[in-house]
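Next comes just one chain, in structure tokens: the form predicted alone.
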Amino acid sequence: MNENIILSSRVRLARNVDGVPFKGINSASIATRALNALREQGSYMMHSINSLTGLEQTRLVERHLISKELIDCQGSAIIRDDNKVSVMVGEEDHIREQCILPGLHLREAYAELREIDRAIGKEFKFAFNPSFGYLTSCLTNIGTGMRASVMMFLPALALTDSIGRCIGGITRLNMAVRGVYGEGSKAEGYVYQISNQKTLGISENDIVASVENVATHMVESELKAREALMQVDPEGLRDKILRSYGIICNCYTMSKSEFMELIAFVKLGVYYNILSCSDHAALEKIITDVQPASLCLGQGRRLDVGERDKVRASICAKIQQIVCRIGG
């Protein structure tokens, strides 16, 4: 049941090259050396941000392969062909390595990223202090340089007005709660990103364990909230779910914000066995494909808002091929 709540796990490591200024570097040179270091770790492709169109840059952000800050810094991204591992060069730190896996797999993501870090570490001497650990541009990352995070779908906690209390509780445990695209972003579709805040004086394994424990607690809280949500007004909730399903599959135009709201109730309908989904991966792919930049690139051209909303609606119609109403 966790996969219905924990969408993905990500581990990120921040590294800087010893003896090189943290700002104003030749990121292209570092990116080339990092790519060479990864030759035996899989199939990777390097993307220079300034060689990509605006839509291509934004699509990488939508897929959580790079940050918006990397675009501003005009750095480079080294991305593995399965899109599970990416390395950003020239962002806030010289190198930021990350691994993203579906579901609650923080330990596996860290194990995989550790091999990536070792490979790149053979090419570079990282800035490291025996007392403080890895040195980073931002003081909040000094130590391990690690951010472990989970992306969580928490509609019931939000709809029962319990999310604020839960967020308050986990922030006291040195955890941060952000929106879909990290700091400063909104929790679209009731999706929240939970990550560690403490990186100094704690081991990588302890960070992973602490985020995993908080995620497990949040799953338990969300499940209790879903039970309570159904008990309060079962007929009203069922009607909301079926209306959302009907609109999303039969609309002529669909804005991004409306889509994210409706798809959340469709996914809740699958959880409550009001709706049946034959392919969860295909449903998640549709959610990615209808994001603005991905949608435009799928059409091969830049679309204005009205055009995007119409194309999004036509793609949404495909949902009825994998999601159906139970009992007809």
The other form holds:
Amino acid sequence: MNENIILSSRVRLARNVDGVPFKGINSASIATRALNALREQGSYMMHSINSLTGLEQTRLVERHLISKELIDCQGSAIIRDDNKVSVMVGEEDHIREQCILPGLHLREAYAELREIDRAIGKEFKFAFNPSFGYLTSCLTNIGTGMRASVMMFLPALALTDSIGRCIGGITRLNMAVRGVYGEGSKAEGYVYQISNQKTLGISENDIVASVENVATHMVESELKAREALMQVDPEGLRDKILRSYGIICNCYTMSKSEFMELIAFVKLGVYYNILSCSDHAALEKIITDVQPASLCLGQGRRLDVGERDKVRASICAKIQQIVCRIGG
Amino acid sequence: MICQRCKQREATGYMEKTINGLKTRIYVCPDCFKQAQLEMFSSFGDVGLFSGLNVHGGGIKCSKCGTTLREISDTCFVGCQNCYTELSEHLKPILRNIQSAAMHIGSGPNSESVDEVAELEAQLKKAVAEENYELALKLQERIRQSKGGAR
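Give me the form predicted together with the partner chain now, not the form predicted alone.
Whole complex next, starting from this chain.
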């Protein structure tokens, strides 16, 4: 049942090349060397941000393969074919390696990233100091340079107004809670990102364990809240879920924010066995496909908001092929 | 909930302030939280907590990139890796404030892999159980080194 709550796990390592200033680097030359170092690690593709169109850049952000900051810095990205590993070059730090896996798999993501880090570390001497660990541009990343995060779908905690209290508790444990696209972003569709804040004076394994603990605790809280939500107003909740399902499959235009709200209730309906889903991966793909840049690229051209909302509604109609109503 | 500071973005956490002995919670977004931390940090400088560090006059700066200690404490960003070597002693109190630590204990570029460390830890447990303390000490040292070496 965790899959319905923990959407994905991500581990990121920040690295800088020894002796090279933090700012104003030639990202293309570092990226080319990093790409060569990864040749034996799988099939990778290098993208220079300024060679991509605006839509292509945004699609990479929507898929969590690069950060918005990389676009501002006009850096480069090296992305593995399965979209699980990416390396950003020329962002706040010279090199940022990340591995993203579905579900709660932080340990596996870190183990995989360790190999990527080792391969890149053979090509470059990383800026490292025994006292401060891996040296980073910002003091908030120094030490391990590691950020371990989980993306969590927490609608019941939000709808029962318990999320504020949970966030308060989490921040006291040196964890950060952010929206779906990282710092400063909104928790759209009741999706929250929980990550470690402390990177110094703690080992990588302990960071992974602490984020895992918090995530497991949040899953328990969310499950309790889902139980409470159903107990308080079972008919109202069933009605809200079925209405959401009805609208999402039968409308002419749909904004992104409306979609994110409705799809959350559809997913809740699947959890409560009010709706059944025959293909979870296909449902997740629809959620990715209706994000603005992915939607335009799917149509092969830039669309204005009104056009996007109509195309989104037509894609949403396909949800009735994989999700159906159970019983009365 | 909307951030009570900027009244625009969504609040994702809260800060506690004691005003006239009354503890008050202010719910804030990540941007405002960061800003509030920086303001708090700067205000320490104004009351002279950093006077010993010469943050105010900008006297202390990295000889390579010219970034001053004041700039680092205001922005949390250093200019180059030499800042960490030259300003090391001055950075420690700032790091303690941000990270609640000033010493790395994670892995290093030449550390053994996670699996190898786990294997060493298993061997250590076994050695202790068998009361083979000589081997346990050696294993402990290897684990310490592979986790970064600095304690």
